[in-house]
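Just one chain is shown here, as C-alpha cells, and it is the form predicted on its own.
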Amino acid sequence: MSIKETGDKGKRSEHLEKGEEFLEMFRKGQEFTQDLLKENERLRFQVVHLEEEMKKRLETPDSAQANSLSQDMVEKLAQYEMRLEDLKSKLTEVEAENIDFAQRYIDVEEQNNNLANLYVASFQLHSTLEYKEVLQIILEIIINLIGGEAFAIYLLDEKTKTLNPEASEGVLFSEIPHVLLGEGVIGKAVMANESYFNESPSEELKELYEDPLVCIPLTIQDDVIGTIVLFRLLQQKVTFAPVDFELFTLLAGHAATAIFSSRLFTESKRKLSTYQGFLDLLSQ
C-alpha cells in the first residue's frame, strides 16, 4: 500500500465517519420531530378536550343559575301579583267606603238643612198672632222652601161648605175659583182629608184650577179648616224633594194651627175693641 493510497483510505474513512454522524444526527432529528408532532397532536387533543369540558362546565352553571333566577323571579312575580290583587281589593273597598261616607255626608247635610228649614218654618208660623202676617209667612214658606210659583190658600166656610180663596201668589186672585166641599179634585181631597199629588199636571193654568199639582188639606186634629193648592212650581224646581213632603206635613198641621189661632186672636181682639167701645159708651 502506498502512502498516497494510505492517505486516500484515511480520508474516505473520515468521510464515512462524518457521514455516519450526520445520518445519526438526521435520524435523531427525525425522531425528535416525530416526537414533537406526536406531542403536539396529544396536546391539541387535550386542548380540544379541555375546551369541551370548559364549555360544558360554563354552560352547566349558567343554565342552573338562569333556572334558579327564573324560578326566583317567577315566585317574586307571583307574590307581587298577589299583593297587587290584594291592594286592588283593598282599594275597591276603600273607594266603596268613601262613596258610602260621601253619600252619608250628603244625606246628613240634607237632613240638617231640612231640619233647619223645618225649624225656621215652624218658628215663623208661631212667631205672630196677626192673621195677615201668618198668611204672608205661609206664602213665603211655599215660595222659598217648597219652590211654589203659583198657588193659593183656601179656607173652609162651615156654613156654606165652600172653600174660598184667602191668599194667593203667582195668579190673579179674582180668577181663582171657589170650590164646593166634595166637588172636583180639590173639594174631594179636602172632604177626604187626604193630600193630592198630580203626576201629570196640565200646562194650562185654567185646567190646573180644576186639577192642580198639589192639594194639602189644613187640619187641626181631624177637622179641616182649608187647603193649600199648588198650581205650578218655579222653573228651576223640577220635582219635589223629600223635604218638600215634610214641609207639606208641617203646613198641614202647623199652618192650620197658626191660621186658626190668629183668626181667633184677631176676632177676639176685634170683639174686645167692640166691647170696650160699648162699655165706654155706657160709662159716659
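Think of the rigid core as the biggest set of C-alphas that the two forms share within 1.5 Å after superposition. Numbering follows the first chain given and starts at 1. Nothing here was measured: the structure is a model prediction, and the numbers come from that model. What changes on going to the form predicted in complex with its partner chain:
Core-superposed comparison between the two forms: CA of residue 78 displaced by 2 Å or more.
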Contents of the next structure:
Amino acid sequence: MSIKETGDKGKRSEHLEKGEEFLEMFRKGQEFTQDLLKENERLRFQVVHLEEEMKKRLETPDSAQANSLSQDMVEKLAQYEMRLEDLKSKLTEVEAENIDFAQRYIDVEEQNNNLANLYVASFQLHSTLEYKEVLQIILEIIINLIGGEAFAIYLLDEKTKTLNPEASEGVLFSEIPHVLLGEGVIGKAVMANESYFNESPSEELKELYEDPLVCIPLTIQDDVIGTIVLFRLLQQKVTFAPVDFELFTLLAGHAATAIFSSRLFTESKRKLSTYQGFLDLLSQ
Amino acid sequence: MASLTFLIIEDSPTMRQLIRFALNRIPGAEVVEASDGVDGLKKLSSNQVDLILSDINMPIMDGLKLVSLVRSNEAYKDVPIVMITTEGAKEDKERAMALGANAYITKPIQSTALLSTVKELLKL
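Moving from the form predicted on its own, what structure would you give for the form predicted in complex with its partner chain?
Whole complex next, starting from this chain.
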C-alpha cells in the first residue's frame, strides 16, 4: 500500500465520521421539529379550549359573572338599586303632587274669576238708586258677564197679575209679549217661583217667547216682583259655565232688591218734590 | 317690575270694573278708564299708555274709528290694542285686525284669557 492510498483512506474515514455526525444532528433536528409541532398542536388545542370557555362565560354572565364579583360590590349594587327604587317612587309622588297643585291652582284661578264676576255684578247692582240705571246695569251684567244676546226684564203688576216687559236687549221691545201669571213657561215659572232652564231651545225667536232659554224669577224673600227671561245667547257662547248659574242666583235676589229699592227711591223722590212744591205754595 | 299703564275704553261701567280687576293682577299695573272713543283719545294724549283695551260698540266714537285714529297718529301708532266686543263673527274680527288691532277678545271675557293676551302682547 502506497502512502497515497493510506492518506486517501484516512480522509474517507474522516468524511464518514463527519457524515454520521451530520446525520445524527439532522435526526436530532427532525425530532426537535416534531416535538415543536406537537407542542404547537397542544397549545392550539388549549387556545381553542380557552376561547370556548371565554365565550361560554360571556354568554352566561349572570351567575358566573355575579359570582366573580366580590361580595362587597354586590352589596353596594343592591344598595344603589334600592336607593334608585326609592328615588323613583319619590319622583312619582312629587309628580302626582305637582299635578294636584296645578289642578288646585286652576280651580283657585277659576274660583277667583267667578268671585270677581260676582263681586262686580253685586257692586254694580247696588251702586245706584236710579231706577233706569239699575235696569241698565242688569242688562250690562247679562250681556257682559253671562253672554246673553236677546233677553227681557219683566215686572209683575200685582193688580192685573200680568208680567210686563220693562227693559230688553237684542229684541224689539214692542214685540215682547205680556204674560199672564201662571200662563205659559214664563208665567208658570214666576208663579212657582222656580228658575227654568231649557236644554233644547228653539231657533226661532218668536217661538222662544213661548219657550225661552232661561227664566229667572226676581224675588225679595218669598215675593216675586218679576223675572229675567233669556231668549238667546251670543253666538260665541256655546254653553253655560258654572259661574253663570251663580250669576243667575245673584240676579234673582240682588237684581230684585235693586229694582225694588230704586223704584221706591225714585217714587219717594218724586213725591217729595211734589210735597215740597205744595209746601212752597202754602208758605208763599 | 316697572309700572304699566293700561287704557280701558268701554261704555259699560260693569265691564270696565271687570277688566280693571283682571289687570290689577299684573304687578305695577295702572289703569286709566274712558267711556267712549273720544274720551279715550283725550286720556291717551294725557297719559303714557302701554296698552289699550277697547270695546267696539260705543256711543260718540266707536272702537274701530278709535283704532284707525290711533294707528294714524305717529305718537301712538305702536301702542298695542286689544279689542273686546260682543261681536263673535269672523268678519268683525278680521275688520278690527285689518284696521290695526293686535288682538280680539269676545264677551263674556275670561280674566285668564284677557291676562294671557295682555302678557303676550307686552311680552311679560
